[in-house]
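Quick heads-up: it's one chain on its own, the form predicted alone, in structure tokens.
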Amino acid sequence: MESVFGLVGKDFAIVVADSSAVHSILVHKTNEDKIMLLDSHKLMGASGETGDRAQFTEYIQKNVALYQFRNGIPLTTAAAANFTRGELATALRKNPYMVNIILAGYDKDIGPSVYFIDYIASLHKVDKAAFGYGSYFALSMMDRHYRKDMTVEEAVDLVDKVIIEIRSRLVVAPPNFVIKIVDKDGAREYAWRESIKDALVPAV
């Protein structure tokens, strides 16, 4: 029951993801971070098969870093999104990745942006996006309350409304969410919304 969503605000972008690692009917952990920092000003939130998600996002992260290392300048958010889409399109004809991505970034001359990239390599620049079962509620809540000129506080308030809706409406709702933000000061973790914590197992 994965839920990943994101939106663009006045001078920032925000990405939110549940933190449940699930296989079949089992929850393995509830603190899995599904939002990867691609570089200092880019975030990649991903949903999909656990192995594909982990392998593909790390592959993109390392290639974005390699480009900056070779050329001395970072990829723009649009360039990173198009590179990601190209890799998914190539894999689609060989060994497809079952992974959906919300890529958010901040560029000095352009400002914040969010890109929607799905497992069949569709790419769209959007103001708001969502994947997973939680998207049914995230998209409707954002359609109702989203504004392009939202402040960080207003966006986080909307995020909290979406999380409450997901927790109350989904049959098997993820308990914990991580919120990350990117703006002119860089990409960073903003907060966690936790209703349960993984129990620490004492060493024997």
Second form
Amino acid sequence: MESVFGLVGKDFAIVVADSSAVHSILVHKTNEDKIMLLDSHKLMGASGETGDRAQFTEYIQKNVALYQFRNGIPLTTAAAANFTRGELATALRKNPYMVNIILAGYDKDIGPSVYFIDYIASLHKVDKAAFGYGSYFALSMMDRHYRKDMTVEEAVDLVDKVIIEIRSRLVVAPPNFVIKIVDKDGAREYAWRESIKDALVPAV
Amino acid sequence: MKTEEISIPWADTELVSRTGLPKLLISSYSNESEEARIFTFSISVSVEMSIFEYNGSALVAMVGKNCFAIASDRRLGVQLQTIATDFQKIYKIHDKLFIGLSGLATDAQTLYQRLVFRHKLYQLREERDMKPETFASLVSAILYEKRFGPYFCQPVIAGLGDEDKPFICTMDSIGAKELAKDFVVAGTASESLYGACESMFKPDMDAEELFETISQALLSSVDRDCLSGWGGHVYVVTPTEVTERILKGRMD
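Starting from the form predicted alone above, please write out the structure of the form predicted in complex with the partner chain.
Expanding to the full complex; the earlier chain stays at the top.
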């Protein structure tokens, strides 16, 4: 089961997701990117049904871009979160998306923020959030070590602690994780934490 | 060395459903050999949870002398896991009208957005705020619209009506109104709340005494319910002011 977690730091937000694409007992790939860049200053980490995850996050990304084209200014993180919740809520009683989302963003006058959005469209602004079986370990580690206004180094240190915990305590632990960060300079990939690399097979 | 046979009765389902994943810790100490052994058993049970108990909530509203108080817990959970301890369940419609929404969080948020929309339209058309009685009828109608696919929410409505007379009511998830003169309750802790309120309530309390009473009733009730708690949020409304207070209770 997919693990995604995120937290807010001093003037940045971090989202971490595992990167294995699994189909029952088969691991298709171990470098799947589950954190989508919605726009220059927003990250959306998603976990859940694979097809729904890919389709829904892309749908939100394109709509966020459309808003910017039409109106000339980007959406705030809160607005993007509420739009996402609205789409999930509308679909809920027709054809629900089985996707859990952690939306992180940076706004110039508000600073960093992280939103927890359940697959049944419950929205809440939080300091730290986690989904999946890994959440049992992630939330506990973050409850113990998280403080307000952590620096990037401290936050990544905490992220590593969480990853170690997930790897050692979860029976179907995902081997690789991707870490993405969003701050005033924008949203970008920060690092990978890999313990298994896909074997590079040369083309014949 | 002595061996003891310990028979473990299966936990009854009521207990299990309230505690989520229980663990039994059994320790045995043998006097002769001064050995101590500790055995840990974990019971993992999947319990059928009602959709109303998915997120967990506790709501209560009480009437005082020319004032009312409405209070909620602060927990947002997903079954046994707590997600946040600052989740808002009481919303202001206008200065003298508050609605608390218990039950499924997503439906509470959707319903609140629809109600704010309807009230804003009403304000534009009528150029005044809605009376609590009218608002309660509106909520009831909106809930009954979804009779065969309902919102999984139980609202608690509290307001000051004509001549600042306090009004409270609650309804079930399909809009059956229940007006009361003293107090109304909703949420997973509702049974405990009924008991606490019935014993602590007195008619015609002033704002200070009403705050004390509703706070004690809320905190003692949520302490008996594992799905609600993590503090309290109390609004006391008089004709002249609204006081919002956060309670610190047992943080579990």
